[in-house]
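Only one chain is given next, in structure tokens, and it is the form predicted alone.
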Amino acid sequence: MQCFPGLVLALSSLLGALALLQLSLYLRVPSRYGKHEERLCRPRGRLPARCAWFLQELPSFLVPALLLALRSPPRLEPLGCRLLCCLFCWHYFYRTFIYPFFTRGRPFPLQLFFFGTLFCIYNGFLQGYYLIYCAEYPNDWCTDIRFTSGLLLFLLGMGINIHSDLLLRQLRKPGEVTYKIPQGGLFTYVSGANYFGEIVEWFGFAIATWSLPAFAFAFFTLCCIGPRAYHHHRYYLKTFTDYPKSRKALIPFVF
């Protein structure tokens, strides 16, 4: 397999227009899964939650190490491209093999399961196939203003989203099923605490990458989930009476 900058640039376009058209079908209407499912349906065509998820997030951390078994030989060169696709396989890691099994949501429906598979297979070859393949750095990358910053962010972001599923976690004995306030952490601040940080890294990647696919993974991370915050906000409002009426629901004091 060789690199072909014309499939990185058509790949990365996709994601960006299937970005925009996330945020068209659910910046009104939040998808149907966890405290926005629908009370009156079915439970049939599910799966539990802590299989989805390690299933749907498996293949963003199988797809690039296949791609750099693939190479013969192997690239990772230099230090910067190994560290940016070590960033990207331990996000990944740790949504397959350490999340997964320590989440308490309720059964996954199938569809947004498929849906979900089928993105985590595009964007993981997609940015494994830009690292091992076409990436081009200069051996002093790692100490560009841009990796640094970004890898910064990226460790902040990633910081503040796992802390936030422990808190979340934290919110529900064994077996329980039900919702309740969010508090401490960057909770204190927004409803979406756990989205924000994950937005947070995956920008920070991008700037430390500085490539067209993590930009364009950035974008459609901000589009899927940003609007999923919001109506995470607006549920917690309608649902308790005591919630906090000073929280943002994404961006801390501005959104």
Ligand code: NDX
Given for the second form:
Amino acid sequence: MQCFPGLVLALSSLLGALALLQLSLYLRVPSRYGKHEERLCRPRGRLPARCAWFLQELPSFLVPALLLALRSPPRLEPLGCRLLCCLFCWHYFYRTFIYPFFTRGRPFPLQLFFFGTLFCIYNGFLQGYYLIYCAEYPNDWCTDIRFTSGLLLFLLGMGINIHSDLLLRQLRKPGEVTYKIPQGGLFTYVSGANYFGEIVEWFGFAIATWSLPAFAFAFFTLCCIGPRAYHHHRYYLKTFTDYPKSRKALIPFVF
Ligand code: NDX
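Switch from the form predicted alone to the form predicted together with the ligand and give that structure.
After this comes the whole thing, all chains and molecules, with the earlier chain placed first.
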């Protein structure tokens, strides 16, 4: 396989277009899973959350790993480029092999599972293909301000995301499906602390890679879970009369 810059440009543009489609679809009405699903208890047409999250996210880890294995001879030089590919796989290792096994979420709708899986194959291919076959970095990329600041943002975002996922999980005992007010960590300031972390993480990744595919993915993430944070916030305000009034939806002290 070789690098086709036109393919990278086309796939990144389509990702940007999907992001805008998503924004237009989910700004007014939330995506129908989790607390925004209307018919909550019918098991038909749903997959257990653990199974759904594992299978859905797996391609984001497997596809870049497969592309890397197929690359002969390996071309992940210099060190900066190798590290960047590892960051992407590191996140999806967590999301595929750790997060699903601890989740206490409701069953996931099959239709969204199908779209989610397609999305993960698509994005796993785009990010992996670009980093493994196309990206060119100078030898001193690791000391470039874009790499170091992006890496710091990525690590900060990932830390917030994992910590917030943990706080949400601890709200329920095994088998429980009720919703409570999230407390602690960044939830003190925003209703969508896990989403805020994930968005910071992928913008950090985009800055560190300084690439069109990564910026397109960061934008997609913002358009996908940004509106969801807003809908979560409205849900909490409507459901809990004692919900902290100073808490914002997504960005601490701002929105
Ligand atoms: N998976 C990303 N688009 C997505 C699945 C949905 O990783 O048709 C994108 C991802 C997919 C999406 C994926 C792609 C686009 C799709 C979309 C659906 C429609 C959309 C396919 C692939 C689409 C077009 C138009 C382009 C075709 O019972 P429960 O499940 O609610 O329990 C929850 C629990 N919880 C609480 N428990 C007690 N009390 C409370 N108050 C609680 N509040 C929540 O915590 C869950 O078990 C858990 C987390 O819930 P929630 O709702 O806060 O997060 P969730 O949305 O489930 O995300 C989980 C993590 C989170 O860290 C988030 O940052 C990350 O995954 N994520 C999620 C979505 C996308 C994404 C990251 C990204 O774009 N980077």
